[in-house]
Amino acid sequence: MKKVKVDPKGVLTGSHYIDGDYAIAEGGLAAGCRFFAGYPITPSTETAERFSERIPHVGGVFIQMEDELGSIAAMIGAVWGGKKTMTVTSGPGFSLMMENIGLACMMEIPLVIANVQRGGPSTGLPTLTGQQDMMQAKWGSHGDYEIIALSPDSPQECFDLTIEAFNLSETYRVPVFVMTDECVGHMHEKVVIPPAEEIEVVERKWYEGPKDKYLPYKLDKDGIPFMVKAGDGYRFHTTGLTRDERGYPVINAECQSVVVPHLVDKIINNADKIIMLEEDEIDGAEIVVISYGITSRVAIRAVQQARKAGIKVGTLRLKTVWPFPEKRIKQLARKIKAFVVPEINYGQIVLEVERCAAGKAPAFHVPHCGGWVHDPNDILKVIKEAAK
């Protein structure tokens, strides 16, 4: 059996040949996740299995809950107990989590949820790929709030972006999603895990003032409240109801007009810091292909063929899907002829591209109903159509 290096904190180091699901688990552990609550669901179960095997070695806890509703509830409790937490799911499990995701947004709970997407709706294609939960990640729970969602296109990025998801979650006290897919989740590639001291990890923003002065929702100068651990002698209240700085329910429009804008603005006002994009040959391009996840890798072949045919094509890969890069899309729409948006669904992110382009440049969609990836020739055909 191959020996692997483990640093004193229990984090693997060195180069490993693992799939994206395992890489998510290793990224979570490297980011300091010490509590995992989940329920098995294809094609994400490998992440949970990896956690169950590895987390005891770093002094953490793995618990299989009775369902996905209970999983998020357990995570929320563990966060108030002082732990970094995450779970993993897919399709139907993601739907079941939505009520408690809304609770986490209202409570301003930092946690990470990985969604290894599969073909839907309903049970759909449990073992085959899809990108059909992207809008649900943004709008799945009721009410107004903002989240952050990242989209890796490789096992290496599953590791890297899971760490980034934890860092963003702690920075903004918000649920963060790692929106991967079955292909990336089950893809085996080289993943390089650096020593723990080389991994940037954002620690929780702990309150250090007098215990009798703590207010769980009093905004600091950066607009983010401090946190404490339940059981450490602080008196605080937290609820899913609209609340004041003490966390006590205040059921009126005046309080709502303070709480809800804060939940939105803390993400939107920091969008430029949060959004990560990867661009290639954008300058001078007439067509820009916008993609994310596994579709980004499939689109490369179509783009190469289009360039050989003399079409000026640039690419924009969404490593951050939410918040959406509105400003960048608006800038490009004034300069190019058209966008081409391939994705494994029947129209989700393309709608955001259309909205942001605001009629300055059309958005051509390349839909796919799931089960497998696009044929690059289908993407190429639409690129040629857009270039006419």
Second form
Amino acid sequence: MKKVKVDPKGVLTGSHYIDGDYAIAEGGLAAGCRFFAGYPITPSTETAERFSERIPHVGGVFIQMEDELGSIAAMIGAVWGGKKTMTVTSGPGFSLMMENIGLACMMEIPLVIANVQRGGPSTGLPTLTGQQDMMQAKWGSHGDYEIIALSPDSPQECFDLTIEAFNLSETYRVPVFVMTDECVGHMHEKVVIPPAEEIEVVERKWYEGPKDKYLPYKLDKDGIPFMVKAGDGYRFHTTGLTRDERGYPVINAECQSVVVPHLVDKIINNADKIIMLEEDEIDGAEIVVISYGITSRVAIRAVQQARKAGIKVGTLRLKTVWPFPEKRIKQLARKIKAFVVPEINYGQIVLEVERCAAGKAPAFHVPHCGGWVHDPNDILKVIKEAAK
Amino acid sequence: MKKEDRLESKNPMEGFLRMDRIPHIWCPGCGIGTVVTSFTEALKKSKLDLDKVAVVSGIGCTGRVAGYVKLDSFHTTHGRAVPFATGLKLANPDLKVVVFSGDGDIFGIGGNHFIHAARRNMDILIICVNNFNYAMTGGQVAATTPMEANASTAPYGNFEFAFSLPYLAEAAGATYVARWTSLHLRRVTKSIQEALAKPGFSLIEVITPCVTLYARRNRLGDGLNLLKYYYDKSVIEHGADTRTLDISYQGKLVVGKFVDKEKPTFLDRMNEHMTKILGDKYVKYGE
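Shown: the form predicted alone; wanted: the form predicted in complex with its partner chain:
Shown next: the complete complex, the earlier chain at its head.
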């Protein structure tokens, strides 16, 4: 993994009062994204608008595609053309991208998709919040594969985690999702963008050996293959079919048994390096509230009140949602009385908590079907119930 | 003369093909290989730097072309070759990007991408092999199947209207449009050569025999019978009005070059427009 300084043209150093959507665009530009293919969808559109306004001053391409299927296909093409690429979307658009997210996993493409979640299913609540795409982010495309998903809870973190998303995508050659939500996307807060020389990003893993020896899917020591770009004389081939080191299709169980474990293991085996958690008052806690995105900010109120009422409550915020912090949940499950998991859906991440806790500690869900954030009292009620 | 230098022991397309992937999967009598031959011939004649030519295919029989050409080549998902090519071209404008795929891929599942890439005058060349059906999956009815023809999902004959590809392409904004059959090898080569030399969105439709499915189900004989049909029923009419190019079952095939016009490409327009509006503040792209 080679770290390099960023191109200062994309970095809007200073203190800004902007929303999460804008911060995502600024994070992408700062990280060196110079190709954005997108399709407008509420509540994410502002990211595309911001990028389209900024990119002519930075040098790069913004293209509004005909749909989200086109957006993600163009992004994968642009990565093979040598660019860092991103897009932004919400539920319905995320659904449309699923097939080519699978292609990106199979071709091992570094790219970033921000999903500013809204209430579903279907057209649902275009202008109102939700956290209902968390399982889709993990399982949405067909077949077995792994992706990385981050979940910012503020405009500042939208900026920071978008840069981190690019770094993770380049390190592991995998699509990375920034799973935020309408509240964070439309929330205006102070966002501090540091000077360009203080931002380091992960350089693409460029191949530098002899041209005729290049094998697109030969794994390097770290388990990640090298990349080249089209036009540099490698005359390589790549496909969405199960393939060998040369990138040639090999349609049999033996080859599948090499490719699929690789796509999964390169993420799972590095989970400790990928996972970012924020913990508060975990030591000695009897209840641990696990949350992510906007819900973690709403939960603070409930946690404070519960502490006032004498309940020992710790919090664990998932900045990385996928891969799931299985180890940490297992450790905690042995020590605490119960988990409380508020999220704006009918039970997604709570299922993972339950799986990892494996019966050692119960997980109490605080569901919400979307449209607004939780009433902190609803979370408080469940904390009290869990502490009984 | 050494044995390996003898003509019969060396494939003249060797430099253009991934010989380690030959034999290919196409059926005897299929026309796709003929179109690939024309393509490699056109590349040879065009004297382009082959390191700067990329081929993008979707899914289907013709979708396999990307796997056989010794270029930067991408076998993508069904219907998405055109937007993939759009991203590739925009990310690296030095490339000559060719989409090589079938009628089902480009005009069925991928039709929306085709019209939008044409509208933008994206600088890519589309070589569409039209065999009138979905062949890879077993001969299902397509957006190009002539009315009355039989297909595995139109067992009583097709009753839908078919797309006329040149008409659609011109209406959407393509700057170069030609149609040939795989019998017109020399003409296909010349068209590909012309289109490779021309910036902008080009479509070359090549009608080819699908012996195993379309011809068998319709009792049209083998590859040679279909070439005979092309020979008997094709008429070269350069510049023909694209509104008149519908294909009826075993009917007349109007072929030729129909559109060849100048228009700025997407990137030309972007740079020109942004410079006009933003002046010195615009960071020019791809120049």
